[in-house]
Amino acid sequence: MKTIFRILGILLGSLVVLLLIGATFIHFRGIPQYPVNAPEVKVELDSARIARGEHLAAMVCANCHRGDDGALSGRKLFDIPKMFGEIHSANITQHPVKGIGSYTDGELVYLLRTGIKRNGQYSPTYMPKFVHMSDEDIYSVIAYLRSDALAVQAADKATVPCKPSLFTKFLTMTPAFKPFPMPEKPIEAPDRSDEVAYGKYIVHGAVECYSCHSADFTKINTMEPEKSLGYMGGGNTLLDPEGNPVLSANITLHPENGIGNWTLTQFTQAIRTGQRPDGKPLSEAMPKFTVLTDEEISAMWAFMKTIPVSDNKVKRTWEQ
């Protein structure tokens, strides 16, 4: 019997040593780097593109990158779950050293599509990758970043290095969290006259509602969002501005556990003002999309009517 226990002890000790070696390797290896194969792209600036880019940036960039100075100079992200580490958004103003002023248009396209920076370093899961956004909308965002808008003028503010957790470093070694491939063919936005298709494009390609409103950040399927665990049924852990954990809401049209009893008007109010139909506020972890147009919100609502209903019951913010 003593021999058996001795063997088990040796096996257990060996396993612990292997785990420590693996953890040490992952820690010091850090976030991986990849070859940069940026396309040859030159974005032509015009007023329509810049205006469209400003609209998109207000929805998908400003929430994370707007600093205390009002510019897109970066900040500490308090709403990122602690399991990912201490995360700071980058300075994406036109500063040639501290911002993205030295990026080529192709390098920006490559970063937004794949998550790979111009130095080859990969941006982990907390940086969205716009794999479904149309080429024209990607170009519009870049046109805005190159424009005379005050928010993107060179800000002399260094990006604070992120401190990714061991868990984040591990995730970047798994197949599910590798860089995304560049599209093999052009991506076009659907015609706005097709409300359902255009609403899906906004929900998946621009605002990315599914990433927060599904069950788990680590189980998100970016290429096929509908296959994400708990798609749009909520339950993912977020953080409010004070760092308190809150659960994302079920936003399928379940009549009791979701928003199935809401009207389009009530949905619009919640999206823009953060107020529910019953007068209670949404969690502060939910951004206010004040710039979304009536047309865009109506399209989102039309698409959400087609999403399979989830009966997942999520505790409301005031119940947690």
Contents of the next structure:
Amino acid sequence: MKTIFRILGILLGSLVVLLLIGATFIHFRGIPQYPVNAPEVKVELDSARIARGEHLAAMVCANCHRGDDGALSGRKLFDIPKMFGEIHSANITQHPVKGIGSYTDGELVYLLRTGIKRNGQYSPTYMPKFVHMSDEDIYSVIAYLRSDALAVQAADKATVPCKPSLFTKFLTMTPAFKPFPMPEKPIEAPDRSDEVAYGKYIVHGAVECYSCHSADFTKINTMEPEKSLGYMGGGNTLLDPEGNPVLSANITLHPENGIGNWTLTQFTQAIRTGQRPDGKPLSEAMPKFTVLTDEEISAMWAFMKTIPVSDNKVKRTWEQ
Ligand code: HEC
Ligand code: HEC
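Okay, that's the form predicted alone, but what's the structure of the form predicted together with heme C (HEC)?
Okay, now the whole complex, with that chain kicking things off.
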């Protein structure tokens, strides 16, 4: 008996030592570096592109990158659960050193598609990768970032480096947290007259509603969003500005557990103003999409009617 316990003790001890060595390795290895194979791209600025880029940036990038100064100068992201670390978005104004003034257009395309920054460092899940966004929309965002718009003029504010947790560093060793390949073929947005396809493009490719609205950030399938765990059925943990957890809602059209009994008008009101049909205000963990047009919202709604209904019952903050 004694020997068995001694052997077990030694085995257990070795396991603990191995785990410690592993954790130390992951901690010091940090977020991995990759080669930067930026494409040769020169984005021509024209007023249509800049306007489209401004719309996309207001809808997508500003939710994370808008600082207290109103510019895209970066801020602390309060809604990301602590288990991923302390996360700050970057200053993406035109400042040559503190912003992204020295990125080439190709390097921006490369980052937005693959997740690899100009310095070769991979950006984990807290900076989304826009693998489904059309080439033209990516160029439009870049045109806007280069434009005379007030929000992108050089802000003299240093980006606070993210402090990714050991868990995030560990995840970058798994397939889910690896850079995405550069698309091999041109990507085009569907025609706006095809409401369902255009709605899908917004929900998957531009605003990425599905990412917050699935079950778990670590089980997101970016290439095939429908295959994300609990796709659109909610339950993913976000934080409100006070640091309290808020679970994302089930936004499939389930009559009780989702939003199946809502009208398009009620859906529009909720996503623009944060007000539910029953009058309950949504937490700030759900961004207010004030700039989405009626056309875009109606397209999203048309698409959402086509996705499989989830009966996942999410525990809402007012039920606790
Ligand atoms: C969910 C939040 C979020 C959204 C949405 C988002 N970003 Fe970011 N972004 C981040 C974070 C966090 C970082 C810092 C990542 C890091 O340190 O690795 C970052 C980093 C960047 C960088 C790298 C800056 C540098 O110093 O190398 C660029 C460029 C950028 N974002 C552009 C954009 C653009 C353009 C959009 C919209 C199309 C966008 N981001 C949308 C969170 C976000
Ligand atoms: C940053 C994460 C995030 C993103 C991105 C996001 N949501 Fe949400 N959403 C939430 C959270 C969290 C809640 C729950 C808020 C609460 O319970 O107070 C929510 C709630 C909702 C609700 C209310 C449902 C209900 O039953 O109360 C709707 C509708 C909704 N989101 C639609 C969308 C759509 C459409 C998009 C894309 C345009 C989107 N969301 C993008 C986090 C997000």
